[in-house]
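Given as structure tokens, the chain that follows is alone and in the form predicted alone.
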Amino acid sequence: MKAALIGNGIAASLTPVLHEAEGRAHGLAYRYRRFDMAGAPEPAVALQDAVTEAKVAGYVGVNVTYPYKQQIIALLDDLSDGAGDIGSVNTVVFRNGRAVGHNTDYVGFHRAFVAKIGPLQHDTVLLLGAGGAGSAVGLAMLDAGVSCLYVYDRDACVADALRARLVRLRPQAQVLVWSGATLIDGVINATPMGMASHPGQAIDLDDVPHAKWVGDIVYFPHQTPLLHAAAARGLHVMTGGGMAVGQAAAAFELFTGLPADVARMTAHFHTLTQEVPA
């Protein structure tokens, strides 16, 4: 059984040792791979060549990072009512001669949103970035108690479209995009930034002043820029392990028709960053 990662700049992804690792605890001969597209000079073509290629060799399916959530779509022959509500795919299942689109980022943010911040005041949110993970984080955040929802990112239209797209799918939630200056419990990062190929963090804390807590989506490394600096200003802080965990062990099930052991998955995580479980 084969399946892989298609993405650029995943060299660090720990997503093909977690699935390799679940499939020798259920005694499959499973093999994950990495469709790395850095450097790849037309991104289009890769993707399309990394998707041919994977139907071709019998792959189960694929997982899908950035950035190629929304243009993986055009290539699918169909998608689950998640991912098209969403419109973003993270995992793709190849069966019976079809590509079948699905989202499990929604299911790893919501389980990691609920059990690290679910206690903490969440009533005003922050989203930093609007892409295919936004989207997922932000419909999370929504069903998980969010009641109004700020949405940034670099480019405008983008974030207005998310906006939209989310008081479509949650009438009853007050999305808005953020202009700053407004009092916000918490933020969580959808942007690739914090990662080793994407350094840096994606807003100034100093521009959220009475933010409580601060969640990161990205996981390598797990303490990302962003993260220390809310740590240092003694906020409450989510690394992106749950949310990697989460997706991984749903995308799993998907691929093979068995039960991901979340736990067991979730305690591999820790060792292989040696994290420390909050």
Ligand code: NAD
Given for the second form:
Amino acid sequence: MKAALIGNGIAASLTPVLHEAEGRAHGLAYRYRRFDMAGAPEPAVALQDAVTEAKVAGYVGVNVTYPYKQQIIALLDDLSDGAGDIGSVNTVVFRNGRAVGHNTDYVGFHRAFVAKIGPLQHDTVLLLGAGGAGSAVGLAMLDAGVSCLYVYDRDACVADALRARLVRLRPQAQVLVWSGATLIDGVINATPMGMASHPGQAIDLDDVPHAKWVGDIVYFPHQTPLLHAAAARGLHVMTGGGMAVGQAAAAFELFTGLPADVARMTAHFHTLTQEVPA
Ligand code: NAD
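Give me the form predicted in complex with the named molecule now, not the form predicted alone.
The complete assembly is shown below, putting the previous chain first.
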């Protein structure tokens, strides 16, 4: 059984090793490789080539990460309801000659967020980054009880498109584009800022002086500059590790049809990173 991760700058991703170890625990001969597009002269062509190669070689599926979660949709035959709602795909299953897109970021983030941050009916939350992962994270936060969500993206059109999507999907929630100067209780970073390839942080915490908690979905490194800054202020923090394990477990189940042991995968993640994820 073969699967793969397609993305840009994914050499340090733990997804392959998490999948393979879970496969071994189930007695599967399961190989999970990387298609790293870093430096590809024509990323769109490289993406299409990687998908075709995986399909022709009999892969059970591929995971898709930054920056292809929306671009991949044009190459698929169908979408699950969740992926269609979110407008973003991180898992593609090849079956009966068809490529079907799913979104396991939603379930991975939802589980981690509820476990680590908890129910938040009265918090006003700022979501940084309205791309592929940000869409799943935004919807998951509304479903976890956040009733007022501000969205910020350096591309204002992208932020507004996500706002409109979330309002359509969850009309009872208040979703607005952030332009600064609002009383924000909590912040989630869903931009790539903080990865080795994107050093720095998407926000200065001085801009959200009332924030009580900060989460980051970047997980390599798992202690990002944003989380360091938040911890230095004594804020409650959530790393991207819980989401990383949760999305990998759900993708494993879609690829193999077998139940992933989330606790076992979490323990394995811990041995790899020394981090205890949510
Ligand atoms: P993407 O390219 O689809 O979206 C990123 C968005 O962030 C873009 O809209 C971009 O305009 C915006 N952005 C970039 N820099 C910004 C800045 N300084 N300020 C405001 N907005 C900014 O990427 P994606 O697939 O959504 O992934 C984003 C990050 O999330 C990546 O680092 C990825 O590794 C991480 N991720 C983690 C997990 C996990 O399991 N922990 C899962 C998915 C994605």
